[in-house]
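There is one chain below, alone, in C-alpha cells, taken in the form predicted on its own.
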Amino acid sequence: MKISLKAPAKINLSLDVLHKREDGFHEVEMIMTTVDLADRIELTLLEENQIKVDVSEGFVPNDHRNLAYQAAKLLKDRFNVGKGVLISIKKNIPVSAGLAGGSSDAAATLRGLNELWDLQLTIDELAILGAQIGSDVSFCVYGGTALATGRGEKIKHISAPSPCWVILAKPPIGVSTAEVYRNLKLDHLEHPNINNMISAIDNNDYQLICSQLGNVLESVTFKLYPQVQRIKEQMERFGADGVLMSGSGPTVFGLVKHESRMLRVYNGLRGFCNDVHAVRLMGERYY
C-alpha cells in the first residue's frame, strides 16, 4: 500500500518576536500562508517493523535528522505501530531555505501515516503533535493562511489572502534560524502591525497586504548575509508590488499581480540569482 502527498512551502507575509521565553524560545507572532511549491512524499507500507527514508536531495539527511522521520518515528512510539514505512521524498522546495520545506515533508507524513497506519487521529491531534517535531509543523498540517503565535504552533485560521504571483529568490547559502534569533537585538525592532495584515487579508485588499510586510528578523539576516539584501532590493528595483524576506532567511520572496510584471521579475533575477521560481499563492486551507 503506498500513499502520496504533497508538502507545499510556506512564507511569512509578517514575521514579528515579541519576547525571550522561560523555555529558550521566542514568543513570536506571524501570518504565515503557503504557495504552490511543493515536495511529493510517497509513504509505502512496510511489513517490517522500521522506518526507511529516501530522499532525492543529497544535502538533506536519511536518518534520524530528517524530521519526517521523526514524524514517524513519534506516531510509532506513541502509538505502538508495529509496522513500518518507507518515506520517499522528492525535494522542489529549497533545502534551509526560510520556506519550512523540512516541518511540511514532517506535516504530510503525519497525514499520510495516520491512514496508512488506521491511526483514526484528528486534523488537530496530527497538529499538536506535530509541535513536539518543529515551531513550523503544525501551521503545515493545516496549511492554508493562519496567525501563528506562542512559539509558531498555536494556530488561528484566518482568510486567504487576495490570488497573485509570488517570485521566489534564494541565495547558493544557508542560513542559521538560531544565529539569526541569538543576534535579534529586542529593544531595537521595528514591529510590523499584525492587525493591519489580518484587516487587509479580511478586505481582499491586495495593496494593503504589501505595504504592510513585514519581518523584523530581516535586519539580522541582512547583516550577516548581505547577499540577502541585495536579492530585495533587485527584486523591488524589477517591479515587485511587495517584497519580503521568509523566515530567517534566506529565501526572498515578491508579490506580483500581473503575469506580464511577474515574467519581468523572474527573468530578471534569473540572471542575478540561479534558484528562482515563480509560484500561485495558494492561501486556502486544504485539511
Ligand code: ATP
Second form
Amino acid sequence: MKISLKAPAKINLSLDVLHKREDGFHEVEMIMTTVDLADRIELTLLEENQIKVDVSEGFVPNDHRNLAYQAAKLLKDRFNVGKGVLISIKKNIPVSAGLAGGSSDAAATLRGLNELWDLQLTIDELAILGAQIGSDVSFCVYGGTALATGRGEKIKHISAPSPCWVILAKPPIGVSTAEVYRNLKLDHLEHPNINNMISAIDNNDYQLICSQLGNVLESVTFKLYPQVQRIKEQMERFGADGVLMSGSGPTVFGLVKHESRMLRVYNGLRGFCNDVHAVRLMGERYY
Ligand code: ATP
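Can you swap the form predicted on its own for the form predicted together with this ligand?
Below is the whole assembly, all chains and molecules, this chain first.
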C-alpha cells in the first residue's frame, strides 16, 4: 500500500518578533501562505517495524535528523504502531531557504501516515502533534493562509489573498534560523503592521498587500549575507509589485500580478541567480 502527497512551501507575508520568552523561544506573529512549489512524498507501508527514509538530495539527512522521520517516529511511539513505513522524499523546495521545506515534509508525513496506519486523528490533532517537531509544522499540516502566533504553532485561519505570481530567488547559501535569531536586536526593530496586512487580505486589496509586506528578520540576514539584500534590490528593479525575504532567508520572494511582468522579473533574475522559481500563490486551505 502506497500514498503520495504534495508538501508545498510557505512564504511569510509578514513576520514580527515580539519578545524572547523564558523558555528560550521568541514570541512571533506571522502571516503565512502557501505557494505552488512542492516536495513529493511517497509513503509505502512496511510490514517490518521500521522507519526508513530515502531522499533525493544527498545533503538532506535520511536518518532520525530528517523531520519526516521525526513525524513518523512521533506517531509510532504515541500510538504504538506495530507496522513500518518507507518515506521517499523528492525535494523540489530549496533546503535551508526560509520556505519551511523540512516542516512541510513532516506535515505531509503526519497527514499521510494518519491514513496509511489508520490512526483516525483529526487535522487539528495532527497540527498539535506537529508542533512537537517544529514551530512551522502546525501551519504546514493545514496549508492555506493563517496568522501564526506563539512560537509559530498557534494557527488562526484567515482568508486567502487573491492569486498572483510569486517569484522565488535563493542565493547559493543556507541560512541558520538560530543564527539569525541570535543576532536579532529586539529593541531596534521596525515592526510590520500585521493588522493592516490582515485587512488588506480581507479586502482583497493587492496593492495594499504589496505595500504592507514586512519581516523583522530581513535586516539581520542582510547584514550577515549582503547578497540577499542585492537580490531584493534586483527584484524591485525588475518590477515586482512587492518584495520580501521569507522567514530567516535567504530566499527572497516577489509578488507579481501580470504574466508579462512575471516573465521580465524571472528572466532578469536568472542572470544573477541559479535558483529562481516562478509559481502561483496557493492561499486556499487544502485540509
Ligand atoms: P524554516 O523556513 O521552517 O525555517 P527552512 O526552509 O529554512 O525552514 P529546511 O529546508 O526545512 O529549512 O531545512 C532546515 C534544516 O533541516 C536543514 O539543515 C536540513 O538538513 C534539515 N532537514 C531535516 N529534514 C529535512 C527535510 N525533510 N527536508 C529538508 N531539510 C531537512
